[in-house]
Amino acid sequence: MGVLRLGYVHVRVTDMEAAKRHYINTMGFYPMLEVGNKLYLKGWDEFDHHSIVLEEGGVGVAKVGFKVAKPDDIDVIESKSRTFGVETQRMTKGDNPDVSDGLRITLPSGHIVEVYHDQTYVGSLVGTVNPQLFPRELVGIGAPRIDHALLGCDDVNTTEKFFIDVFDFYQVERLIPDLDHQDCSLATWLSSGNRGHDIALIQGENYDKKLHHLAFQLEGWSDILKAGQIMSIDDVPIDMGPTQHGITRGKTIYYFDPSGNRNEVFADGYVAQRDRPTMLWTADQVARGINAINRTLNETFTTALT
C-alpha cells in the first residue's frame, strides 16, 4: 500500500475576494479553476492540478486528500477502514474537479479524508527538461507546495492509531503527559515517507473536526524572513514567529488569513525515517518544542482553531 503525500487540503473562508488576495497575492499561489463558491490553485513547483481549495461559506477545513501510488490501494485502505470502523464512501471521478475516483473516510475526530490515485497532471512553472531554479517571476512570498496540515482532536489517540493501523503512517515525535504516560499522545507528528510530518494532530476539549493550521514549504531561513517582510507589507496577521521549532526543527512563521485561518510557513527540518526512534516531548516542555527560540507559547496557539 502506498499512500504518497497529502494532496490536498480544502478550507471554508468567508470572503472569497480577501482570499484571493491572501492566497495569490500574498501566497504566491496560482488560481486553476473557479466553479461556484469554489477556487482550486497550485503552487509553481507542484505538477497536479491543485492542492489547496477554497470554498466561501463559513471557516475551518472541509477536507484533506491524500495522493496513493495505484488504484488498488484504494481497496486496501478501504478494508482496512472497515476493520478499523470508520464510516467510508467510495466517490467517482469528477466528484472533485480534476481528481480520480477514490475513497471518503471519516476520521474518528469527525474530519473528512479523501484517498485518489490520481490528478490531472499540468507540470511545475519550471519544467522537467533542464528546469530553472525557480520561476523568473514569483508573487510574494513564492510558495512552492502544500507542505502539512494539523487537525484538532478531541481524543489524539484514536486518530492517530487510524492514519498507523489504515495508511501505514509513522510516529515521527509526539508529545506525552510525562515519562511515565508513554502510551497517551497529547499530539502526534506522523509521515508516509521522510518528511517530518505529512499530517499532525493535537488534542483539546471541542478540538473534533476543527483546523489547527494549513502549512506551505519554503526553502530556508532567509525564505522565511522574506516571508515575515511579505507580511508586513501585506498586513497579515502574525500569530508567532519568525521562530525555529525545537520539534522538527523546522523554521517557521505562524499567521492568520483574512478568514481567520492559522496558516504556517514552514522551511527546513530533519529528514525521517522509519527506522529511527520516535521523538518525545513531555508537557511541561511544549513551549520550547513549539518555540525553540523565546520558550514560550502565546494563548491563541493553543485556542484560536477553525
Second form
Amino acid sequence: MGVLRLGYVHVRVTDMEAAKRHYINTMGFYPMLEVGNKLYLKGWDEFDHHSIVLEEGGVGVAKVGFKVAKPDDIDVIESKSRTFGVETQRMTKGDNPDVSDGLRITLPSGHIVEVYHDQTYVGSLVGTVNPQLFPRELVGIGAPRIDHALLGCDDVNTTEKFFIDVFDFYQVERLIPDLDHQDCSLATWLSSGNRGHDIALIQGENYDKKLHHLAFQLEGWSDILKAGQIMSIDDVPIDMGPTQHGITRGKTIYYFDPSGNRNEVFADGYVAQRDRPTMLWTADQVARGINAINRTLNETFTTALT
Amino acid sequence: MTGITLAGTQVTLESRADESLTATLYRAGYAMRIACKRGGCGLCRVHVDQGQISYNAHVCESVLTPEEREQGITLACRAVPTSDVTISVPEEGRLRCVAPAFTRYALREQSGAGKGAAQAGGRDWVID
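Could the form predicted in complex with the partner chain be shown next, to go alongside the form predicted on its own?
Every chain and every other molecule in the complex is listed next, the one we just looked at coming first.
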C-alpha cells in the first residue's frame, strides 16, 4: 500500500494566540493537544489525532508527515531512501505526541518529512455509525480536513524524483518550460491516492525549505464562496481567488494566516488515477493553469513564500 | 500624527494613529508590492531613510534579520512610524499611484480645505 496520504503539516507561527484565532475560529479546526509552544489540531472529518501542528517561533514549515498503511512500509521507504541517497533517521513512538514510530527524512530540498504508520485514533465528529452529513455546530469555515501542501525547491526535478522513486507517488500534472524541454520541471503535482495532489513542488531561487502553502479541503463552489465571505468578515488577507485552477481543476482561494503563511481552500478537482496520463503545462500558459478564469499571474503568487 | 515622505517625490502623507506604512499608502491611493500583510513573506521591504518606526506585531528574525534592521530596512506592512519618516521603496517594490482620486482627497484633507488645492491639483504625487 505504501503512503496513504499527507498526514500532517507542521508550521511555525509568530504569535500563537493570533494563530489560534485563525486556525480554530476562522478555519474551524479543533485543538486536540497543547504542549509547550506547540498546538495540535484536526478537522471534523479526520479520524486521526491531528493534521496540523502549530509551533510558536518563526514562520514557514517545520516538517510534513505522511501516513503509510503498515509498519513494514517504513522499512521499505528506509531502504529506498538509502538507495536514493537522502539522510534518514528513525523516530520512536512519542517523538511526536500521538504518532507512532517511523522515519524522518531530509529531502533534497532540505524539507523534513516524516513517515509513520499510526496516529492515535480519535474519530470524526459525526462518528462511523449512521453518520450525519456534518456536525451541527461547525465553527467559521468548518474545514473538514487538510488536502495538500506545496513546497518550494531550488531544484524541483530531484525532489520530485524522490517522491516518485521512494514514496511511489505518481505525477498528476507538471509545469515545464516548453514542449522541447520536457525534462525540466518548474513545478509538479504528485499524488498517492485519488486527490489531484498530496504534495506539490514549485521551483525558485532560494526556495529550498520553504512553504508555498498548505491547503484545506472543501466541497463545491458554494463552500469556496462561503469561505471567502468568512475571510472577509475575519479580515484574512487574500492572495488570489475565488477562482478555478486549470491545473487539477480545483476551485480555490489563496490567503494568508496571521504569520504570513499562505493557506488555500481547495475544492473538487478531478479524480486522479495512477494510470491517468500526466497533464503538461507549458510556461507560456502558466497563468491559465494557476488561475483559469482571470488568466493573469499576480505579482505575489510565485514569489511570496515563508 | 506623523508624516511619511516618499523619497524622490514631493509627497508627504499624514499617518493616522497605529497605521502601518502600507495602510497609509493604500488609504492615500497608492499601491506597492505586498502579499501576506502579516510580516511573514518579506516582500514589502522598504528603507527608512530618516525617522523612527516601531512594529505593530512581532516580526521574526528569519524574515527580517538584525543586520537588515540595522541598515534601516523594514517591512512596510508591520512598520508604524513613531516620528516623521522618509521612506524609499525599492524598484521591485513597485510603488505606484492606482487611485489618483483618493490621493488627491488624502492630500487635500491633510492640508486643510482649499489650502492644499494647489499641491493636490498638480501631478507631483502621481508615481507611474
